[in-house]
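To begin, one chain is listed below as structure tokens, in the form predicted alone.
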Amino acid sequence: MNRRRLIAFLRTFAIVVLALMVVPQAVPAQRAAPSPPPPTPYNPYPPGILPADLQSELDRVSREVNLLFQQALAESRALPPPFLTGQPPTLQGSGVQMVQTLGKLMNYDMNMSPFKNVACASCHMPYAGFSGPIPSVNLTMIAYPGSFRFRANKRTAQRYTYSPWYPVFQFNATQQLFFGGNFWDSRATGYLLQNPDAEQAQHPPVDTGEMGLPDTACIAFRLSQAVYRPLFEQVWGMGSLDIKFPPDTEKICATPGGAAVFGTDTTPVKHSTPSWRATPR
């Protein structure tokens, strides 16, 4: 090999070596650190209290509740518009059906709980006589888990078909017994509203062992966001949900009642009063 070829060869070799030195070398892939397991929620119950099929049964009931909600939503959209007549003006035509359908929608609306996983009907299903629909719970826990799954109330879910017909809590002089009121202990007396059923309806949404909302204002807030809000306003009047809620309302309503963050505040949603209520007539 002559001198010229040797120099050319060495030059080419040097270029190749230099290229190998500056080209980034493959770095062995590092294994991603495994994610820590989610914390196990505190379960206060001793073994044998919670039925083994509790979660799967709660999921089943949630699917059934959602199906009935969707049916009610379809019914509401198929209703013909009502008409006002008479003095005072009252809804005629489909007016009664509108009220019934609105009640059905609210009864099967799982948004009426902090975690949007429990409706009124979750503990009062039609095929169970409007009581608890999970056999294993009826045989063990008796009381049903609320929106916060490891909270449950003290009594079994009462069949509420009786509730519209009970009078205001009163003493019956003939029988020498107290009579009327709603709930097992008649604590929804109906004194203030003169309607035990209307008073009873206020309790479960904010009961910490049931639907668990931290403030009754959360009911109006969730209604204001509901897909069926137009039907609600058609029944109760335009502007009935025109409430100015603070920016943190969703955060508050997504926190179960009784949380330490609320302290002793039972009305953490600081909303403004609608003008139609602020001005007495």
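We call the rigid core the largest set of C-alpha positions that still match within 1.5 Å between the two forms. Fair warning: this is a prediction, and the values are worked out from it, not measured in the lab. Residue numbers count along the first chain shown, from 1. First, how it differs from the form predicted together with heme C.
- Once both forms are overlaid on the rigid core, the distance between the two CA positions of Gly48 between these two forms is 2 angstroms or more.
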The other form holds:
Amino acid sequence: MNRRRLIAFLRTFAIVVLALMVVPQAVPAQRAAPSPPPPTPYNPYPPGILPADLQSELDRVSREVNLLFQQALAESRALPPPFLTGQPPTLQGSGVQMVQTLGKLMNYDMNMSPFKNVACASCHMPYAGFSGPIPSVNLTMIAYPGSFRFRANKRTAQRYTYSPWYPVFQFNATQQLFFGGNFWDSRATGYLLQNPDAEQAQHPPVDTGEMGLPDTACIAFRLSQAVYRPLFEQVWGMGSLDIKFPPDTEKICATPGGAAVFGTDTTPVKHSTPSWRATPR
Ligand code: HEC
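Could you switch over to the form predicted together with heme C, since the one displayed so far is the form predicted alone?
After this comes the whole thing, all chains and molecules, with the earlier chain placed first.
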């Protein structure tokens, strides 16, 4: 073990020990680079509001999420390499499975959240119809605690299996009604992108009641560190993650969006323009 790795190891060890001292509840295992420890859970609620089994249930869900992530990782490693062919060139063979497996990896990746303790699926679990998987929470709080324990949203995690099929928000003159658009209130109209699903996809990572990241660039940053980065680059193109992130990126991404330190800045990660954005459009 060389000096730098030893220092990195000691730092991680110190952070884990500190976290265990400060936070009495079990902190779910983290997989990747050291990041600031999660703050002490915020619990201003009178007794009886948070379900008694909340922590053990959150731990159970984390175990399930991690298991599914490992399963997706094994699936990605077992994929035969795709081949680029045809005019225009498209990925053939395992190309479609690669996209599906990448989606699964991202959906069960806990590193996507500020404190690396919540994946998208933690609140949107397939076996619960893509909503929350904790019975006691569904009977009491309804809303789910996010990465910053125990802040919760205003409503339950909405199901989204309809999402890819909805049209751009529009008025139907015959029925005198509005149709289309995504989210329960149709706010992702899809007007600009002509696709409500594509517009909607930009919101959950930075919604303070969902992933709570302070900047959409944090998703790209965490992806650039992911064990499955090569798969991402194979699907989205070499160079798609060639972004120069400033040294304070992890610190910024480990601070939930809406924190006072950001003021009104919605793009606190001051990264370089990726090469694929360099050509003016
Ligand atoms: C802490 C729980 C939580 C986490 C984590 C979470 N969500 Fe959500 N999700 C919610 C809630 C609550 C809503 C409803 C938001 C609203 O409209 O107010 C929602 C809404 C959605 C919707 C819209 C559903 C609809 O009404 O059409 C999609 C899509 C979605 N989430 C995807 C994701 C993705 C992708 C991630 C990971 C990047 C994620 N969510 C992480 C709780 C969560």
